[in-house]
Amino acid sequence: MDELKVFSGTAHQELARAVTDYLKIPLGKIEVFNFSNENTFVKILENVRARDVFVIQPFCSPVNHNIMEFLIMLDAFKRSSAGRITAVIPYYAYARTDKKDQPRVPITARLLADILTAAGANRVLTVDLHAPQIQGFFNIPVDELTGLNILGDYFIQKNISNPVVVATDIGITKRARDMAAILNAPLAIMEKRRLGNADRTETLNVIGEVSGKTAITIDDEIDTGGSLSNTVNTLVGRGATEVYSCCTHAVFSGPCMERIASSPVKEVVVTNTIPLKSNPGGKVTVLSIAPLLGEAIHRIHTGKSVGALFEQQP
């Protein structure tokens, strides 16, 4: 592994260190800071010529700053003659803007893909994209990992009785079906609609039987917690005995933590693709994605199958 180098931006250095601990290599040395005029400076502090470089940075808050910092890092590695540059993006922001669903709006997820490629990325490694078709926005290889097995294993160990997996909306039904298969549980689907461009949703119906069961809701991310709160209240109103919620990306913006605290949800299980801004409290459980990212990096570096990684999991 002498030619493998893993570097991190400032967005989530704790995750990057956990990944390099898994790989049993040191985290690459790099200097990243902002001048007083808010311009970002990057200097790579070790030789990367012809090396296999992986750069880790989730596009979390402050989103635009972290994206710009990452682009500057990619450019630095490209100009330092790195052999191959893999952009490791545990959380891909702007993924909701993946199509023109209104007149005169951008497709920002595609724009971001183009910019990453222009900055120097030779391939992308990410986790649970909001829209799988975003892989097709890139003209470079994209490996999309999933946190489903990590979340599923956690609930298997809890040995929850009479579970039902609930997709928080129709768009995430396939992911929820996969989770239901992992837990050997039935599937239910929440039918809801988003109200304009506001971060608000309206629950219309529950498709499937949840009465007398322990519901486990699944989503790719939890943002303000409004949809989570509505979903949990609806399930309790339909007779669910307990409600657990899980997602890969804990965005947790605005009043999310307060909504979780006041909600009847029993537990919210997330992974650490995004650093939590504050103490999540007793209702939130955080599972590490670092071993999954580390193993994927090892397989990409050594030319092994990343897909086989999931075939080996339950």
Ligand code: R5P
Contents of the next structure:
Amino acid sequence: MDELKVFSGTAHQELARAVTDYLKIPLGKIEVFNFSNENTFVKILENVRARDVFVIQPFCSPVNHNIMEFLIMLDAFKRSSAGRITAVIPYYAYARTDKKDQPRVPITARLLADILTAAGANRVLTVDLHAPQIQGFFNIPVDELTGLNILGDYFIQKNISNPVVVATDIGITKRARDMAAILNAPLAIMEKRRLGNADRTETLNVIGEVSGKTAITIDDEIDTGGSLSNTVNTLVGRGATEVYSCCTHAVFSGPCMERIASSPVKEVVVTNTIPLKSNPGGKVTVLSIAPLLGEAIHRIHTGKSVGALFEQQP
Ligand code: R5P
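I've shown you the form predicted on its own. Could you give me the structure of the form predicted together with the named molecule?
Whole complex next, starting from this chain.
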């Protein structure tokens, strides 16, 4: 494969620049703007013919705009005869709409996979999908990275005494167990129920011992902060001495900021797959995923194993 080129949409240029800094290459030149009628225009400002092109765009807010912009960019690269196009999607939105679990609903995560492929993606590089099975929605190769070790290393350095890792729901239990292994800590699981299609949850039960311990809750994403808020309150009510929370994707929509600010949670640790808009009460710590993405891009470009990056992981 010819020369490596990395481009960015408008969603998170700071992350894209950190990735190209890691790779020691300039960020590709591209013009992206909206006409007054909200139609998006893209023009690639350098030759990409036969090049190994990586295009970075997390599907963060404004979600539908960022997706559409990304699709238009992929189309531009395809029509400019790029040799191979890798869609680098640090945060894959619509991942929770991944099954037909009630009548007459879409499977939007699958729809998105189809339109990304139709637009020109030859492969996908992403981070902590809500459900790993979403990889199977694509008929092109998908490399899924995890932020687990970055988060785990942070807590190891904090040297937290008497920790317990808490899965915020049953779905995240496997990743929570991996985190518990990294931290050499026991595991507890929250039994959470989502109330209808609204962004509301209730905590039903805590499985495991948390009293007198420092709890570290883990989730793939924090969206409205409802789960975080319920989880932290429940853990404090069950006698946890302190509660830290962590996740890969800081979606932080709606009332999330206020919920974090008013929650007894001591610190919320996230990665920068999504740009952070504000930091309520300075409680949020952001760890960079850029070196991991950069290394994965380097390995894909040079034909080295991406899985080897995680071989030491549980
Ligand atoms: C859902 O199952 C996810 O893993 C998260 O638990 C969810 O996105 C959190 O949402 P919220 O912050 O709105 O409670």
